[in-house]
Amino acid sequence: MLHISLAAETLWTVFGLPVSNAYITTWVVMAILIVLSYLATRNMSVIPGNAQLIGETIVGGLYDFFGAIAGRHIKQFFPIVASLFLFILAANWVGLLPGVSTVGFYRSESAAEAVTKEPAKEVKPEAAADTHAKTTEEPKAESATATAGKEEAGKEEGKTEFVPLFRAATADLNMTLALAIVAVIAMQYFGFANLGGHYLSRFISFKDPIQFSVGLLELVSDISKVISFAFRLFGNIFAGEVLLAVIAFLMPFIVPLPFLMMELFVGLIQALVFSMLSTAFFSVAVSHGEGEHA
């Protein structure tokens, strides 16, 4: 059967807390990324290796397209946004590999979780009285309801779903939610850091209405920025595993290539789109009122 879930699905629970499949798929991103850097660096000569050297055109190449967009700011804000590019573009491609959302196990509905989904309804002294009488006049009649009942209960813990071991992180809303609050959160940073106490004046300013109004308008966008950001890659990311999954289950050989192609590059724009739009709202942060300030 088809398996699409909205949400990523709980594998197991640590002192409480839960640890989704995504959680354990952005684990496997951070170890990659972790590896392929360590291979890259651990022998940096003047005259670079192979790993070296695709290390360093990937980097110099993306610190020459984000300084197209941040200026002289590029120094300052390139750590962080080439950090955010390489894990959205990883998170988002493997994703993509074998196995992802298509390897797991079934995991039978315990009789405790589905009392847990259905609240216990409130009997009231009058109904439990009658419920008493019926009981002591029709023993047959509850026998029988008993009966059925235990039956539906055997069917309902009989019920099995699937669980994948791996889910794309980007296609779990809790992760591209936290990334969106990870780059507006840093867009204020810099903004604070490059402006000082002056950088207020872009929320608040009392010099005349309209300045004002325009203040309440940037920090409802600041605000709108994360939903922007998280929704933006959280859609196009599920809409192509959703994608994927019903070509794969309808015509499961050749076929799906070239979507598997062109999700490939779905995911690396996105990861362009992430990055580039945080750079060029770093850039505002910084220079808001940079000409009056200076």
Contents of the next structure:
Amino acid sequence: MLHISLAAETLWTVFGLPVSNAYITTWVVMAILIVLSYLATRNMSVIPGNAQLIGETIVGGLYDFFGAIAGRHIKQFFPIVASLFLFILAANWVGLLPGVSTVGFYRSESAAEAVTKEPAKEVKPEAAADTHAKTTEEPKAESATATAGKEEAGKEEGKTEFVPLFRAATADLNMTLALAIVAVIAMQYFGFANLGGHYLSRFISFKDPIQFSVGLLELVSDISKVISFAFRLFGNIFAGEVLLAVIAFLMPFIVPLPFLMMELFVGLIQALVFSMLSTAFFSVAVSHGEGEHA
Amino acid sequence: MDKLGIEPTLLAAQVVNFLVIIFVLQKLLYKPILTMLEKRRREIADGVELTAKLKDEEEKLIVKQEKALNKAREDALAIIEDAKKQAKEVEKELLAEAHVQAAAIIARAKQEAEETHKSSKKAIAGEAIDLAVVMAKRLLSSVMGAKEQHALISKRVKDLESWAAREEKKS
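Switching from the form predicted on its own: structure of the form predicted in complex with its partner chain?
The next block holds the full complex; its first chain is the one shown before.
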């Protein structure tokens, strides 16, 4: 059957940290970004080489692009918004690579339960090791149709489930929530750093009842920003994954290509939306109350 | 929460991951590239400025050169003009001197000629008197006596002498 899971599957638990397949992909994405950055800036010179030129085009382009929104604050915002864009873009696109969410292994559901609930239920260490040994680690880049057959074969020794080794990093709510929380906290940080205590009047103001209720609304809207950021990105990427899986399940050849192209586009757009909205919110935060003084 | 797969520890780990990537990219990518872009922008601006400056200087030099050339040409013309003027003056002086010398030579020549003329006239007059006396003696010797001859001749001689004296005064 088709493998669709809203949550990322936990593969192992290391020192109480449940390592999910999305978490592993996050590391892959980070490694890719760091290696590419290193290659781009390895031999910096006034007359750029190819790698440096590409790096300059991307970073310079992003700087101008976000600079158009942020104005004079771009120097302050740039590291975080550019990182948001590059990281989300890389994560979205890595999620489309062949092998992601198709290469994995089978394990019995009891083993899966043991791994995911280990810290809570305190499963004995031997038992955990045992489940690891039992898992049939068969990494292969096969479509979901093949997995269905395997699953039936595995049914003899109890219920088994397919666990992909990789999952698009942004198709995991932990990742998107983390990004959203960082963005919203950064927004508050920029507000306080630029306006000091005056920034507080954005949320709590006793000047008049209207200001007071507006402040409350701002507070609610900032909290809701975390949710909207996180679920927008997660929803788009996860929906794309499901769409691709379904299409590949129905018609494995040629037909998924246009959808793959669309998902590439969606990945770019979501990265742009996330980073641009962050820039816009940062700008709103640092310019709070500018109208009052004018 | 469980269905959505939200795990507080994993969430915190991802926050840390993202902070790490911001930090690393800032150190490894943004800072060097933005610094380099700024550096290049400054270098290009400097280059353009320098070019403009050099061009300006070049133009100034060309103007200066032209001025110097023009001045040299004018000076040369003035010097030539001066030389011509001087030559003319020298010519004039030389001519005047030549004229004066020529006049002096002519005057001396004239004087000499006159003197020659006078002296030759005197000589001729003296000789003519002598000749007349001789001729008269010869003619008269046959006609008159010695006494009459002598009186006549002396009278004629006196006439001749007075004529000669008058002639001399005339000239």
